[in-house]
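Below you'll find only one chain, the form predicted alone, shown as structure tokens.
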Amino acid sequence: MNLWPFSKSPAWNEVTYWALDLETSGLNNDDQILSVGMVPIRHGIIEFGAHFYSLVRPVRPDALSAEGVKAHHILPRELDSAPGLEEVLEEIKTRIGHDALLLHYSSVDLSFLQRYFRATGKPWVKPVVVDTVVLLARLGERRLRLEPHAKPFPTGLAAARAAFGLPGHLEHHALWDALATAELFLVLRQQLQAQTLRQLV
């Protein structure tokens, strides 16, 4: 269990978590990052005012999928003037280098981050990763022990939020999905009564 850079597991609210969401042109290996949203949780409180959001100028604009761009309501001309990928990756790196990375479906965003860090020659910082989908599964297993016929919690971000009474949000927008993930995380942490970082990874 990777708890770097912590020598032992700190209390959960002694850690800064950066909820991150990527909007991409698709889910294939040749797809590209279109935007990044990040929202910090410090001392157990979401600090939305310290968020980071950026569109990303595509490395290969001609290879963008029209369907992928439409899904996120991002216009090609907006991407033309956006910061380049290396600049945006550096912004991500400065935020997660010594903090925890909070994701919903970590395998998707992690694969893009690792691939593009490698492609631009930047070392991957190997942050501690907390995944809200993993926490949902953990909470579902606990509920099954008490209610053997209970249904699993939905894993889609919007559906999972609704299951816990959280309001709807603007979907397919990196910043609002990052905020939605941060809010869901705080609910799940409370439901699981997790007291340390180790209990969340």
Contents of the next structure:
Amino acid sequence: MNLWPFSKSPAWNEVTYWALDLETSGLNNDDQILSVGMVPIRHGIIEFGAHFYSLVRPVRPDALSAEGVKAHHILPRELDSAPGLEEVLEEIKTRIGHDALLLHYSSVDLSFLQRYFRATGKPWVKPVVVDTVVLLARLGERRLRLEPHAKPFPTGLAAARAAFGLPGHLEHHALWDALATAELFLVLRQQLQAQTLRQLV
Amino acid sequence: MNPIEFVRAHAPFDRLPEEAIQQLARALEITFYPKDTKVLEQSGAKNQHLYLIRKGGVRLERTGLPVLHLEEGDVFGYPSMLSQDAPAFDVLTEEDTLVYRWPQTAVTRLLGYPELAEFFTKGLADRLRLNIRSELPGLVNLDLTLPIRTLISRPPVFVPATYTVGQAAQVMREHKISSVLVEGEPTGILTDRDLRNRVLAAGKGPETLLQEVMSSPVKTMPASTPLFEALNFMVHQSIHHLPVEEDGRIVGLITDTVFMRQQTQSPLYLLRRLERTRDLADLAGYGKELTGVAESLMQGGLGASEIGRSVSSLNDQLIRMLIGLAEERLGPPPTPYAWMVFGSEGRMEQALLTDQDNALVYESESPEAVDYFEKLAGFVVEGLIQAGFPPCPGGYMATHWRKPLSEWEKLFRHWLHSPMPQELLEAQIFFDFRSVHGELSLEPLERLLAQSADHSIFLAQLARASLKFHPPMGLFRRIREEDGGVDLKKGGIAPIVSLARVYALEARSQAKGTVERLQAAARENKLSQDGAETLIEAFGFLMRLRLREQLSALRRGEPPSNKVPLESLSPLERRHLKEAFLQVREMQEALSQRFHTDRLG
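Could you present the same protein in the form predicted together with the partner chain, rather than the form predicted alone shown above?
Complete assembly follows, chain above in first position.
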């Protein structure tokens, strides 16, 4: 891990994590970011009050499908008055600059963030990334050693939460998905008995 | 459900306006505690947060003993957070638990909202009441427990005693009022009814002096009198205008029109109907109207014991009316007698149509008496059935229970001197007896009962019988449901009623009502003041909850029952129910120790 910013791995709860979720118009390279939700975990506590949520005014409004918009609980009208992508990326950057980034399925959201940071001429801040799907897999492997016939944990956010007894939430909404990821992280961290940040990446 | 919706849906936050909810959202913290985490420690570090359980459950323990189980939607931590004292309990998670919490500063800022401040600062008793008031939203109704001062809309209008009737009438027209007060010692009153009946109909003219036709001294009541008492007073005195007095002067006036809108469902209306009844067939529909009366009294904000008294006195009237009809048919009784009611009827704690519990006591035995009272009992019991009172399944009705007084005394003595557990279990409702009608005094039976305090075995057996039913609290003090509901009667009402009976008998009190019995026992130091008050509150809460559930069952066309499904209760009500049950359990344990019921064979 060459990006490691700490000389010695800090205790897991000394680090601030920003759970982040993007809603996008699709999964292709030319798809756009429609909304961002971010929720911080400080000292092991989710500070919901410090959350960040914003819609993003699309560069090409015509490229949005009606179904996609409906699935994300976003109306085209709302997007018109939303801040532009550059402004929102700046908000993201100031938050995750020194902290860990917490994602569920990090590859998708990361590639979007990196691509759009590059596109707007901003250097990517390269935060430490914690991925709840990775943690789920790790926990699954550990369980498999004890119970050879155990099924792997589901990787979908809602299904994984349900597997650990967490309540249902409004899916495909950037803020509530980010919060859902943060809550799932607290449970997984405890299940893994991870004490340091290194044990979580 | 997102966190904000969740917060908004649960007490005490459900009472808060949107802006307060937004403040809560901004200060919200979320945390996760695995099973068996100690969230707060008794006498440990000061608690800085208010907690709301989002998912999971916690257990409150005091010195290692579980006290309360809290679940999704329950709040905890506020007493120690507000007082800034060390927590009074350990709070332990019983399962993996997701918790919402707010820092103390955020909560303190919101205490300006009385909805929140009240919830946090009021004791159990007040919270139970608070909770109950809000249960019928949208129904604009007169709260009959309010003091009459709240109905005063304008200062009283006085006229000099030297005025003529004509001058007074002009003042009434000017002010658009239906009565004026007349200055002087004592104060008088002239109403529009007086103008009609005492002036015009009596052939008098406008020049008649007030002194001749006014009512004086006027009947008044203190401003703090509850409306229902004022209503009873006005009906009893046959007056329509009631001046209200405060600090020795009249501050306003209320008229009976304020009660009119509830007239067809008022107890007085039903009472008048009973007075007109001439035939058993007229009684059909009585039950339904009685239900309406209970409902309107409940909406009027009366407590279960006031409703019980009101309904029981109506039922007394029904019995007297039936006995009157029977005597008309059978002729005068051959010997003095008393119609006795017992059980909830005896305690005046009836609210709806409950099983009949009645018996007959007469002075001297004779073949005529046997025949006469058989017919009388048959008629009255049949009338009660017609009116909608089901027969007592245990057969405790005057059709079976008719004895000369001497036999009753023998029976009571038998219970006192050689109490058999199983017998007492059934007989204990007899100790709630009350005479509804008849010349014969039941004083000999009262005297026997008063001696029960000297029969320690009897009291101990009675105490044991009272422990037969207990609150349905399971492991970790969770409320247990059986067959789709919690039995409020077996689990709470019956245990409190029988506890009160034992303590009252020990205190040599002749009180029959549960509340009065508990008060009497506390006065004689058989029971702590605190203990009595807690039981009285719990009793009121359970009775009211049951009445509310029964009324809504009747509205749905279902038979009323003693069971209430837990999921139909709000989180706050569930919590109060749990608190009430825990109190009952604690008091049962105290009773068991006091009477050493464990040493009985």
